[in-house]
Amino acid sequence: MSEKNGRWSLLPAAGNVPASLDGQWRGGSQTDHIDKYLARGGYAAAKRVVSEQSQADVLGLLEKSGLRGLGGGGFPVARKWRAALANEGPRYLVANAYDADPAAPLCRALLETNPHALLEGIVIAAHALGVQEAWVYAKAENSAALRRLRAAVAEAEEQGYLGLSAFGGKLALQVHIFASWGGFAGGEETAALEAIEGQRAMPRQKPPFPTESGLWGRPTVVHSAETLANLPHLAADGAEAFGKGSKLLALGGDVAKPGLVEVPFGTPLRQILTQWGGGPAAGQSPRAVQIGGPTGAVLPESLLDTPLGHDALREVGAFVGSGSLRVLGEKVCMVDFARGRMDYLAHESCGKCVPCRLGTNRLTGVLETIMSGLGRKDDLALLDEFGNLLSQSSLCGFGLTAPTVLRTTMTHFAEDYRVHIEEGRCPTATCRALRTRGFERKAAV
């Protein structure tokens, strides 16, 4: 836990870009061993909470800080905990460390370099929620992260920070690790519950919400690993020093320094790209950014002064999502970009609900028609109709947010769609069919 930007950093690595998006770690110190973590004050906050603070004290601290979930939804943590506490136990806790977005390996980086921060956060949450069993749900292919997490759990048990007699008998807490194989939809919170119960990792119908009926029908609190890893910092520093907190982001696309960074909430997107990302890639100028992963919104350059925050992004039709921030240069065709995203989402749909299973494929097909030069003006209305169907009737957040990339490109880059349909050309010369000379355009515009 290194000092950074006035607070402890979740990723204790040297420099502003601790990890690259190609899966290779780029150096820096690690606190995956408990001796290193303890030397930096690790588990001191948890010890004080377990020994001196009541459930009401911890909830009061959460409410004062306004901490919200960092897994994408931004739901207030204190409100979720109160909803779970309103139901009789036993209660369970699940740390969702499943990186659904392959371009944003935030949990993998956290588990590889600072797993004890997550475990200490689990201890604090378990004390406040009256939980005796917790699970860490992670991707099976992240072998190094799982290996270090298992070692960290063993170390914490040996030193008395986990187990049936943790902290001198003041806490009984067992932490289980569940490794899951799956696609994008496997990271949804109810899909995680299904997997832990031994079922296929597919989302459940809500309500009931997990805080009412989660694992084996019992009240269950599901948080992202990043959310729980922030609890030791909050407990140690207090609400005022903690401030708005920070967010791990994965910078990618047409940016000079792609990688993982930790950025304070409230920082404008433009500053993130220039200060942490080193500005646009050579020979490029940013045309837009996509924030929130494959289902995230595409914001034009004119909105880059929007600060990083749940409410501020919601005002412009975006959300934090997976923590991915992808820069789109001036040579990116927005119709082609939307098609690529919709094609990926169609492939990653779990297929449980009809609107998502069919809707994502249908939207991809309409976009491919427009890119081929056979698009019609009516196709825009068709895209809007199918997008509304997905966002209103899909089973989980995957399908509900899937049309976001389509809607935001149609809103902010309507000219790209118009040129494809009315003029039969691609403004960035990206679409191969529209670059072919002499093709006969058969669509009636």
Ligand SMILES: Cc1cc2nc3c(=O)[nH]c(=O)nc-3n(C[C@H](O)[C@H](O)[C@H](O)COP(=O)(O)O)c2cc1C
Contents of the next structure:
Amino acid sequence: MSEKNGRWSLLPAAGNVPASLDGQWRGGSQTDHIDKYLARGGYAAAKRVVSEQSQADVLGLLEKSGLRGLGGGGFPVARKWRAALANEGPRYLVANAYDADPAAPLCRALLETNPHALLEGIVIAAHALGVQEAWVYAKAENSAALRRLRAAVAEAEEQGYLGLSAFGGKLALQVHIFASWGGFAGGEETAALEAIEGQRAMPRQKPPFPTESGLWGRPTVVHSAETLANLPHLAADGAEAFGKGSKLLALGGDVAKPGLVEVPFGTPLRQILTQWGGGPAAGQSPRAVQIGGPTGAVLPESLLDTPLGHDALREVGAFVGSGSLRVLGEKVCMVDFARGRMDYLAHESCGKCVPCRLGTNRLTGVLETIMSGLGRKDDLALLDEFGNLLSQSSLCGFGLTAPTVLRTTMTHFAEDYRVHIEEGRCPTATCRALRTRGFERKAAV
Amino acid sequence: MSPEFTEFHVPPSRVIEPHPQHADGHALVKLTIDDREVEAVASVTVLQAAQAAGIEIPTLCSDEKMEAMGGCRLCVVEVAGETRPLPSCSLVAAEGMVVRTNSEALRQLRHDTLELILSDHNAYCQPPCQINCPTHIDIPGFLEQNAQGNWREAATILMQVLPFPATLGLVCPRPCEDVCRRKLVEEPISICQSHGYHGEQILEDPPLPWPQEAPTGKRVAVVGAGPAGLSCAYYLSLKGHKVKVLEALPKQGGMLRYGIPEYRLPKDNLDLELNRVWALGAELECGKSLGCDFSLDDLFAEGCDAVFLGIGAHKSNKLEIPGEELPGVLTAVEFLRRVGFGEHVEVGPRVVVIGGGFTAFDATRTSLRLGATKVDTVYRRSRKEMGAHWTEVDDAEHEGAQLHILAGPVRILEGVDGRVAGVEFIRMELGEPDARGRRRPVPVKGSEFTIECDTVIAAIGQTPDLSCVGNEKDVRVSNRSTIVVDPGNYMTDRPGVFAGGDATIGASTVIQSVACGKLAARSIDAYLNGEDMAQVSQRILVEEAKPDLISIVPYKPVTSRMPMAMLPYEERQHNFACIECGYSAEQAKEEAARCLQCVCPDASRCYLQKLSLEYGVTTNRFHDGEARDFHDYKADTSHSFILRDLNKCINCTQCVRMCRDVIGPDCYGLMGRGFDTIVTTPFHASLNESNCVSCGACAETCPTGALMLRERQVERYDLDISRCIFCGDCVEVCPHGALAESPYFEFAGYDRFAPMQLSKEDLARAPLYEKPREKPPEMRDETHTPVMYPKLPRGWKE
Ligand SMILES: Cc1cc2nc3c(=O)[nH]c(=O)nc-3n(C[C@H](O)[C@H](O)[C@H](O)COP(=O)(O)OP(=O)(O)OC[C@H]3O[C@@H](n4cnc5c(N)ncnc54)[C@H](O)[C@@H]3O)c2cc1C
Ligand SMILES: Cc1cc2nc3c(=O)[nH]c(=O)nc-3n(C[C@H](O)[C@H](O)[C@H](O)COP(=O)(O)O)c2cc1C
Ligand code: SF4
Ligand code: SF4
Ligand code: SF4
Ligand code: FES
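If the one shown is the form predicted alone, what is the structure of the form predicted in complex with the ligand?
After this comes the whole thing, all chains and molecules, with the earlier chain placed first.
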């Protein structure tokens, strides 16, 4: 891991990166110019792959390492590539650097400080997938990151690492940059495809998956920019040295040292909070953490020994998601917390499918009712029923995971709900009334 | 690319094997849908495969002409091996797939999805008020006219089913208002008083609902000049039949005159209104009583072709307690009738009224007006079960009556003078509900108490006095002592003899009696035309069947109900002046404008309504939220014939895809985000500001009433029909935009529900449209007057 922290670290090594600085990294930029990147051995791995390795070699390497997507879902990269390769070309590649969750600007940091790692990863993937055109999809508001990326693409083209005859003519690869704005749902992979095609950034129904029918109906591989940025390291040092890999996380909430950190997979959440986060914020003891962004799970203190990993998290009903890890201190009422998240989602849904567009809003309303001391016992059943509708029937990952906060708080913090409903008070005495009346069930007149 | 790559270009799964071939050369796949083996052309969706096999899957956002979008989530199906249901509209059928299109879980998902849609669907299919009104007045229709001050038009709408709107405006217990949807916002529309208002405006000069038909030469006798008989007479006369009304009492009106007191219903106006029956040529003969002065056989012998019996329910029910025969014990009907005759009836000074219906409260309040100083009204159940309208109960209390609930009479006490001295009561509790759902009163042991009084008025219901038909054969009487008729055609067992009103249903209401009279008239007319009466019965029953309604959450800004000015309580003492002061024209207009206009011209064709009924969305759990929980859009009627009401839009994007992918102009899109997402034009602009080519395809594909076509006017062009191919090129190329600018030009006549409506010949033969005399309106001009456009369909406002 020490190596990772030195040569292969994705972000500047100088401690946690503050999440709120626009392009001005406190530690100074480490690898932002191609010269610095080359000096650290950059593009060597790509060069070797492009000139010496076959598709099968690269796929073999991926399979051996078991690398999984870092965009949240943790889908095995090799399997995604095989699925794309099973379909006739031309194929496209999209690097998702959108950072849908505003609390976890991981790719923004990556683009601002280490854009060539991403570009080198794109080169490796393009070579293996037979891709000639790739897009980096990012939020339009991250202007510094976009500026840096544009400069990096120009540098790489100039030095022959990108372009129609890169690597001495062995690779033809054009990298386009697509700046978009589509809210939280705009980060979903098929929403990215819609946006790139010139449509409103709304997710598409899967199946068909992008590997079968993506950009303009062609097989397309969509990866988080972070996944791709890990490829050079994997290709250079091999699967063993790469190990389980690491994940960028955004620590936030009631933690002593909030910011972006890079943490090896397998580290227990508790250790992440103490070692990287400096423990809870002054005077706080954590009630819970939320991992994975606005739709992520809320885990109680007792589950903090869960290691960071796709499968381990799945077992406790959580997922890596946006990579945000938020500490919820003593003063956080779980009903209010769930309400706040749900309200955010109700404003961010792309509006395409009914369960998500209307369901998030109605669930927010019911949670507001409970918060306002107007809750009834049957409200819990209502939350369950419509939570189930969302997670069964929504079109995309947004709606399907939208009820996670609700469900995990209802499971792990049932007492918070009970106290609100039965005793008419807030367990942390922080809730204020948001409604004057709750929803009523009424028959057709 | 280097040669190694080729191994992936034809992956093992893609190795071409011989496929089974469809007759026309397409590859086929076999899948199982709902346990049935189904064969489908490869590349069709599961939805299409199911449809082709005759298996129905609900959809709201797919159209075979367009690519699937997957937004409505109604077409979800269970696929073996998948962790959650998938939308069949975008799922490609694959070999060996096992699909289930219906299960309890899927039903629940679809139900909840529809419930969500209806929780933010600010419009309504059908007017519940009209459905609940026994005679089905087109309430939103007349309120719409009222709101514009068109009293005659409003009255014309009303008179189609109710000849006496002013009278009903004063006495109807308003079943319509009980279900008014506006109640879900704040208070119901004051429907009753609204038709009362315009009823008064046309008292002297009533319009006819439709022109009276030419005399048919048929004669009908109507027995009883109450609301049932007179309504029947009115509609039969309109049909051109000769009607004679025979009434036992000296004047017309039945219980309206001899039951309902003057202070609620002034008799001068009543006569003005009832006289419209005679204005149509019907005749009234008073003082003629069936059973005494004539029999049914006499009527037929005189040449009548049919008879209607509307003899009401005038026999008071007995208290069946000791002391009932003492002097000073009256029945309410007898009491009110004598007051109605103009007699001076002595009561009190202390009166006990027993009962909780109209009659009880009329007797109570009449006693007070006649000078009683203490009136106790005693009812054995609770307020909720009272038959009288709550306003009357309130008024009685305010006028000075003492109300006692949950007490039943045990016996009437005799005084030393041999007259009534008081009544002994016993307290009651409510027990199990009876057949009508009213909870039965059960006496509480040992809770007896006495109220002293000088007069007892029993008002515990009336039953028809059927002694007059006792000797008539084939006129059957039920064990509830009502005349038995066919529920659909109102005919008794004796052909040609019909009956309705209180006489067939027992003591009921004026409006129910009017409804009987109206339907009986319809049925008698059919009988006189020699129709098969069994079929007539069927037809009327189908027409009268209560349609199912779905629960849609309404949202409109709160506007409270226009209060009715009432005579102050102190001015009501000892006189019979009418207590309702009536609305002013402005008030009546304002109140009518509150109506939500629960009429959607798309009702019964709308897929959302159809599916919601199918999935039983008869309740909604999201009523009564805050304003921010709902949307209230303004309808866009600026286009010459494409009408848009976003309140009914379900964001299915069929119009978006139709306009963009099939037609081309790309006028619509999803705008806004999250809960506020809505399909509309950019910036909500008028369609006139877009590239709209006025083809109407969007309205044709819209599954709801959100996009609709206005009635279209055809302008005549000098064109050579034999050569026009309706390409529309002339519109495109006219250098002055003359054709495109005209709101009336059209070259397509399709809509979703009818085939081609206009042929070329129609177009050439169409009458010249009369141009407005003022300066021709310009489409893009703000001041452009929509008056130019043809009438809007129901429920739309300019
Ligand atoms: C005191 C009182 C107050 C009421 N208040 C209301 C109210 O506020 N709102 C409301 O909706 N309803 C009210 N009702 C009920 C309503 O009046 C009746 O339901 C309605 O009038 C019944 O209409 P009908 O035509 O069937 O009978 P009726 O109105 O009773 O008319 C029957 C007519 O037939 C005549 N008749 C009877 N027998 C013979 C015969 N053998 N030969 C010839 N003619 C005969 C009678 O004299 C009478 O004129 C009230 C009833 C009473 C008694
Ligand atoms: C609502 C929503 C937002 C998402 N936002 C992002 C994002 O900002 N960045 C990202 O890489 N993946 C995001 N994803 C995940 C992508 O859909 C997709 O799974 C991912 O880009 C695949 O990359 P991977 O294989 O590298 O994990 C989002 C998914 C959902 C449902
Ligand atoms: S679940 Fe539906 S509404 Fe929500 S973001 Fe996905 S497609 Fe859009
Ligand atoms: S709002 Fe109007 S149409 Fe709707 S129920 Fe009430 S009166 Fe009838
Ligand atoms: S207006 Fe368009 S999006 Fe809305 S329901 Fe109609 S067809 Fe669907
Ligand atoms: S989602 Fe398939 S028809 Fe709407």
